[in-house]
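A lone chain, given as structure tokens: the form predicted on its own.
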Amino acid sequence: MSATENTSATKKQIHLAAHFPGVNNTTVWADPRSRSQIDFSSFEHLARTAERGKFDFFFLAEGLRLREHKGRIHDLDVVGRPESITLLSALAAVTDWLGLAATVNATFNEPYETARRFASLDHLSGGRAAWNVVTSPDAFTGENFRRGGFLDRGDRYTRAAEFVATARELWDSWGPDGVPRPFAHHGQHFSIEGKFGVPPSPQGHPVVIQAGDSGEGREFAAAAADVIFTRHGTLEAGRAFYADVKGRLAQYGREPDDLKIMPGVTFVLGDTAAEAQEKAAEIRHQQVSPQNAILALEQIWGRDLSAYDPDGPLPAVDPDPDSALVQGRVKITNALEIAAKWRALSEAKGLSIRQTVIETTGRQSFIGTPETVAAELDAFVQGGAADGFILVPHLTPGGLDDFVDQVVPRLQERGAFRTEYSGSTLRSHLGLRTPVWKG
């Protein structure tokens, strides 16, 4: 895609966030530069790099149970690392400006405790806290909790919406005079009353992030979120998503700038376009090893396919829609449709299992020289496809270094990205209004 540089003083500014890698096969663990996803030094390195690059925030995904594949712990998992808010509280002490976003599940937590933890993080960080609200669909994860995984899809979003509204009631229960007032919430999912134990935090409310592309997720984001974390691979798809979600805001009394749309993206840089493409192909082959190709296929097919050759053809047998082979993942409800598409692609291009998985499971979003990548990122934002990006590097923890050193200066030269922080809170970085007290 091409980009035309807008040099006007009103050029839309790009927002950037750093996603700590380690999810699924995104991270190339075999690379000798890859380091621990447990040691604090890894998190500190990425956070300091993001702050050096003037990023808006640092983002941590989280799960609540180690996933299983064929009855064994899945070894490509984000769950096996420190709890997010604890970790971000430590990072607050070694950063000064960077926003700190933690993922906390609304299905298996409670509003009072969650509101208290995020208000505390907001105080400790001087107004830099953000809450990524997620829900959980499965009883497998629920076994770790008293409640169990009993909520269906619709109820999960209903509970999440009430959860966020209740947390905001708690944050608002302290008045501008600094005096706590009694709160009382009695709804479908929560019935609580008392006094909230933490004074108003520096940015009023922590920033609320919602991740999801479904219709329910889009509606929830339009009603309640400050940022939506999404995925779309083309400029056209991004524009369609952007227009759809922004178009939903007015019915909730909100303005377009009240919700920032930030897709998760990957990148590969090279001194030339050819070098970048070569590096991208190498990374994809490292991410989708022969073992990983079979694992990815089994997640779709729901069958033990260990006897298949990753360099051979796709299975002729259809997926098992009732399989319990994989536990802890969102259940794939259209496995037959996906299998049909993969078979058609494989037959049309003569692809093996591994080649098909490489082709279908997420190419890098932006590949090229630093100047080209900067231009394409700018084109997405100026073209109405995004407000910014959550970058997911393929290396822990140094995968963001080249982007900050080579792409950020070019974005700044284009007038599309800050050269210094202009405020101290995450809301100020994102250009979000301070919440109006509703006590």
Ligand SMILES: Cc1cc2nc3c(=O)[nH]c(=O)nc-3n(C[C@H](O)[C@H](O)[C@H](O)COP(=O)(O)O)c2cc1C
Second form
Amino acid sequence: MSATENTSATKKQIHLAAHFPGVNNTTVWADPRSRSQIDFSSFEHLARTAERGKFDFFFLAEGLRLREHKGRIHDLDVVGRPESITLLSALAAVTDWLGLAATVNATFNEPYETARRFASLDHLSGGRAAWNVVTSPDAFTGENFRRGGFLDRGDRYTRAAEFVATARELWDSWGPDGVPRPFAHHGQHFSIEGKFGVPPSPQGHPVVIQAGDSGEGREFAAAAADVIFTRHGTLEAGRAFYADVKGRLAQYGREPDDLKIMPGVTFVLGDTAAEAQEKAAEIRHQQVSPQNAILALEQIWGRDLSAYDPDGPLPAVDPDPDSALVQGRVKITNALEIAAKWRALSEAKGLSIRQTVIETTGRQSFIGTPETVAAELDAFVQGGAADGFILVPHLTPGGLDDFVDQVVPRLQERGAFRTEYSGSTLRSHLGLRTPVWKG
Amino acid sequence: MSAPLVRSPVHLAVSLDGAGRYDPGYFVELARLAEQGTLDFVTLGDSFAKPGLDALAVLSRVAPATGRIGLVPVVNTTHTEPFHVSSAVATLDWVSRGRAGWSPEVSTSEAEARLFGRRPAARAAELWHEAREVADVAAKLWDSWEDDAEIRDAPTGRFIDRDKLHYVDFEGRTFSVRGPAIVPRPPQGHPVTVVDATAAEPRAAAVRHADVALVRTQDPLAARTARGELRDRTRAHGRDPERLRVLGSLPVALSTTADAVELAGLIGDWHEEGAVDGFHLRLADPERDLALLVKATVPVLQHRCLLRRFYPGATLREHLGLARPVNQYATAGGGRHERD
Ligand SMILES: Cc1cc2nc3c(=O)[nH]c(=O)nc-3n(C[C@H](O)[C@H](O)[C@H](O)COP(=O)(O)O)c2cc1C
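Can I have the other form now, the form predicted together with the ligand, not the form predicted on its own?
Full assembly next; the chain just shown is listed first.
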């Protein structure tokens, strides 16, 4: 580490968020240290740990229908979670600084109520609320709602964009005299009018996060979001994504700093590089159980492959591109291409089904000693591949403890991460400007 | 059939509704005060048409700052998706470790309908019919996970036993829900359903779904009559009337200690007459009135052995003396069942 790195006052600062271990196979529920996925104490532990580490925010994902596989509820990963805004309102009582981000679907909610709930969370947390706006037009999820599966896939972002714009109109609708003014919004998706029931909240507008990867998704983020949650975690893919998205901002009159790019990543720490690698291999082994390996294969192939041996070779049969085997997950559109890649890898290295899945799935992971992980995270940010990271621990609730105790101090020594919170709102942690109030 | 006379204890609840407050500290202090007075629960109103925070979020913010008091927000069933209602109430029960209730209300106004732009305003009778369906589907969703559905069985790689999760396949007049819930069964099984049963339409909902029915009246005779009617109709619906608590909902304004002592006398009188199972006090000024209530009314009631001195239980159901509901999908012995 060079002295200039240490002391530079203008060094680009890393933003960090803590993702509660979720409903996916990153979360290792079979580990003896793994605790409840639903008791409040688990959420409290992770949130307090993140705040001890001076993190920007705590993040909750959402899924409005339990996932299914082969027509039955998927039972191999964690199933079940709390409703986000209610849970975060409670976490506001046991934290003082930490941002609180809830994923809330723009398809199966209405602007008035969602704007009201986020404004409430912002008041109740003293300006720490964030909204991860996701879209899912699928009829499968729609079966739990009045609306049903009414939305064309092509409309998912026009609705989301109008949804967020409408919420902003509501957040701005009170006059400077502290009295609500009538609003009226008449658009393609919403036609509403009246008075908004919540006075301007501490942040004015809660922070808006976007997590979707298509061209439309990126455009929506460039126009309307403060943060992007992305899966592009490698250095090269991250740089390309970063340049692409930041390049879209100017046309909306926005500066590159107005939108923070935060990939979701995992990490594994060890006292030596070799020990960390060993632990990482063990964790991947736990994440991809024999049953999960077959399931991952079936997700790509779109076929029942339960007769295959997870320790044997990949199937010779090709994927079914029109399969409806998997429900409640982001749809895979290039199955043949993925299958070809997996086969090539399996043949080249002599890998079994399970080994192939272990090698090909999984998020970007930072594996090493606390020093090397801190250096690598810093290099990503200084190298224009990210503005920070959404860390996805594999253990509930203690999965962030070592990172906070060992990596955060090194990031601070490098001058890349705050040692104290300098403001009280999430906007302030993220270095986002206060929205111009149009009240 | 006349109702048996009410025996102790008196169940006491207060409403925290008041003039527009937005700081969480205000609600936390009031709830702590109510807890100091060993009350059963606090209620908080909610309306899309009037200024105020989302009541369920406020009481969720209060939950970790309190330890025993029950938390009962009003929840609108007209404009909120039934699936979201059930998830949010279940989550309030999780974050409060079994102290949640909810009080369904409908919204009949054109002004509120225009805030959503989805459906025109409708009559109370129609909307309460829908509210009954929402209560019905909420209970089904809470039951859609059996209590022991999470198994974490490493040898088979299974986190849950999916035979213990159930589709609810609810078809109502205005909505349908497939299920199962996304939130595991809450600690109380079903959070407590509190219905303001003063008007005819919600009274029909209370008879079917309420654990606690509120009756707004200042006349003990009228309260006694209402309680008798509610119990009779509950029985007619095949429910055990012993599992319904009827609380008189009274407007209260206390300016002096003498007022507070007088209130204790009134509570004692109603109780002696067997009029109600307890009281829901709608405080004119929650800060002032609750302080006096806890300082002067509560000790008198405790002295007369009409009110507990500490909480023997931890959940709202325990405060109310209500059993944890049996899961409508679970089968004895835990075997696979053919019912759905
Ligand atoms: C990193 C990331 C996290 C996501 N988290 C959620 C989530 O918690 N809940 C959800 O319903 N969708 C989630 N999504 C899905 C997106 O909202 C969106 O529906 C999906 O990416 C498809 O949109 P696209 O075509 O723009 O990629 C996530 C997507 C990404 C990339």
